[in-house]
Amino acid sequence: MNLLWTSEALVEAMEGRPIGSLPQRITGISIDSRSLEPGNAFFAIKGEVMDGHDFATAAVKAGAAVLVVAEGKLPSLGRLTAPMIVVQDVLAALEKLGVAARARSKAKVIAVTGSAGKTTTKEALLHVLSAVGKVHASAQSFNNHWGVPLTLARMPQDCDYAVFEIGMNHPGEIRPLVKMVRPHVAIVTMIAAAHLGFFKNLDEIAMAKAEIFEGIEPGGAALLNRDDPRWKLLGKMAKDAGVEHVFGFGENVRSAFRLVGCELHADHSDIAVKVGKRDLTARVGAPGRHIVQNVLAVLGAAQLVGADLDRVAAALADLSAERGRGRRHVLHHPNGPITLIDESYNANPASMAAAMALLNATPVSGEGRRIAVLGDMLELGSHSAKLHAALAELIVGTGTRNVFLGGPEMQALAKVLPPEVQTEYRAGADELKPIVISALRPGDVVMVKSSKGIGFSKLVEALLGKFPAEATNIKPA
């Protein structure tokens, strides 16, 4: 196993107190005893629901090399004899270790935020930069107050590039995280009505996202969506934060990374991009116009960190959608295939529009239909009913005429969809499951889209169980 930290470096970075005989080699950092690998350091973080100290024994049994525990919890650990590093606060110790990891790294660091497309952009950067060097990136959506320092602490000293996703629900959450990450390039994918329940309007969301500019390294760059209505506001805030270089990506003619041609296909896109005076063409393996927009940011960031743009562009052909974020499955129905698009991880009005466009662009076969299975968009506060009802115009404007809705907030949409859209509403995923399964026919294309908290991933799993997938992540020929 590769060496990530020495125990001596851990103790020094966290200003901890060692107990017992500490191992020389630490191969990884874990906060979950279930996924801990032998040789890892286990950080017993106290969360809102669970306390890691309650799982210290399980961590030792799983092969933890050392436990990082709070001074105040020592009495409750009883006779546990494992090597330990004792600190005042475990999460604060993890943050210190993250800061130390960033300080020792010579990697080019990219940070990504935005109302939609963060994880997709981060994963695309991880994919393409892996073609030109060693890359470290956030796992899953580790983008909050524990996910960011954990990702930092796991960063190998010898990586060439590091990509961090930084999220927020409230003002003030991005600021401390980006000051730990200290990116050379910060991307804002877009501003949209996500988490609107915690903000007055989209300008306030933009201002909260703009906190990412405060951590950019001297001489670094902000990379902004030039097609976004809040481009000017974000650009001004970047300059006010002292960012020396502000670049745009998009179709706008003044974009530094400009889309000049785009052919959208059911399973990929072909794009032409102007980077300065240079013309670039690429095939993007994951379909959808929204993916193309994210790819423009990816190309921009790659250029700004000095990566080989030809190799980066070539790697885009192998890009595939993530689970819950557009991943495709061909389901095996006894009488013919059904295409399933899994968009069950996240939803807000902007990503709903992107997902419906993707569904509309996906061809059916034979007598097949386009079917949308939609669940609640969460964290929209007092705007929720209006924003859910507004999806009716979006749906009517597509080729989708079969809609299944679930969740309390989707009632607002169910009430306003016109008769030509065949609509079924149920309380939630469990109630929808049998009627969706029984409704599917060969040749159909069905898309499942919702916020993660609604649990529509259970619908995806049910469909995969009922109609075993023939293939996943369809690739262009």
Ligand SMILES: Nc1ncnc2c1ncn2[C@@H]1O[C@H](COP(=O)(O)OP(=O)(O)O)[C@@H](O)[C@H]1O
The other form holds:
Amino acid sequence: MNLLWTSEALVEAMEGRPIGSLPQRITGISIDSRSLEPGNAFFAIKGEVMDGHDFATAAVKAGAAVLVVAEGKLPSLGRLTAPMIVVQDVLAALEKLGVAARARSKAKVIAVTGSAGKTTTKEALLHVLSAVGKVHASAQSFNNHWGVPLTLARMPQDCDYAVFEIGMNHPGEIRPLVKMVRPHVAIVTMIAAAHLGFFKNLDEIAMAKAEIFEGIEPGGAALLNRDDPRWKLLGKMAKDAGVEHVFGFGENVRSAFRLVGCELHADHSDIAVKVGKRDLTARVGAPGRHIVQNVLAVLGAAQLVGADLDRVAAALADLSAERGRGRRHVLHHPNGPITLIDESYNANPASMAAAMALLNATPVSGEGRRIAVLGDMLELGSHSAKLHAALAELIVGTGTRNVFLGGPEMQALAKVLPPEVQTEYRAGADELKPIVISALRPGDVVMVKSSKGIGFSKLVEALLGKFPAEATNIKPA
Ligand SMILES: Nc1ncnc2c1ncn2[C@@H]1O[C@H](COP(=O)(O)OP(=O)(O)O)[C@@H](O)[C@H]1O
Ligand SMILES: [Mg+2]
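Form predicted on its own done; form predicted in complex with the ligand now:
Okay, now the whole complex, with that chain kicking things off.
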């Protein structure tokens, strides 16, 4: 089994107090007893709802090699005889281990933040850099105060590249995280209304994202969306933070990584990109203009960390859309196929626009229609009603004439959609399920999109359960 850490290194990095006889080899780091693999160290992190110490026994049963626990919790662990490392604060210990992992690593490190597209960009980097070296990357969207140190602590000593997603809901969240990550390249995918509840306006969001510049390594680079209205503001903040190199990606003629040709197809895109004096063409295996924008950042970052661009560009062909982020399924209706686009993982005004464009670009067959099933965009605070109502223009503009809406915030949109858009509003996913299922006809393209908390993934599951289906844009590993 792979060696990630020795117990001595763990104890030293965390300044912990060992109890019992610690095993030599630690194969991984876990904070969840359900996914823990034998040989992992289990960190008993205290979250908002759960306390990992309550799962110490389960972790031992699952094969934990060692438990990392808080001094103050020791009495409550009773007669647990497993080997332990006792620390003052378990999250702080995980952070220290993360810092030690970064210190011992020779990897080129890339950090990704932005209002949308972080995970997509991170996954694409993981995919393409795997063609040229050993890559470590955040699992899922592990991008917060525990996700980032956990990803660092899991970083193998010998990886060539590491990619970190860094997210935020509040000002001040990114700063301490990026200082642990110390990226050579930091990407800001785009700035849009997401988590606006905690911010006055988009400039404030940009300023919070700009904290990522404060952790860039000397000689490192900021890679910014040149087509984003806040490009200038971000560029200035990067310079103010002392970042030596600031590059843009996008369609703008001044972009260092510039899109000069783009053909969008229903299941892929063909692009031409100028990188300095060099011309590159590539097929991108996942559809959507927004994916193309993320891919420009991917090519830029790959170039900046010294990866072979030809191999990286070739690897883009096997990108696939992630579950809940544009993955397509063909549903077998008795009288013909229906295309389902699953966008149920996330929604904010920017990603709604991207997803509606994707729906619009997807061909229907025969008498088929384009159908949007939309749920609430969460965390938009006092701007929520206005931003939901504003989707009307987008829907009318893209020519979608069949709309199903669910969730309390979507009432604002239901009220303002013009009569030519056939609209059904229901309280939520459960109520929408039967009417969406009975509305579908062969040849239709249906897109389901909402914030994760609204639970529209259940609707997707229901459609997949109702009609035999196959995913169309997942390439073999
Ligand atoms: N560059 C982009 N611009 C606008 N929307 C995007 C972009 N990239 C992805 N999206 C949209 O945002 C959704 C969430 O993407 P994801 O990569 O999970 O973002 P994040 O990790 O930042 O939350 C996707 O389903 C897609 O619709
Ligand atoms: Mg994410």
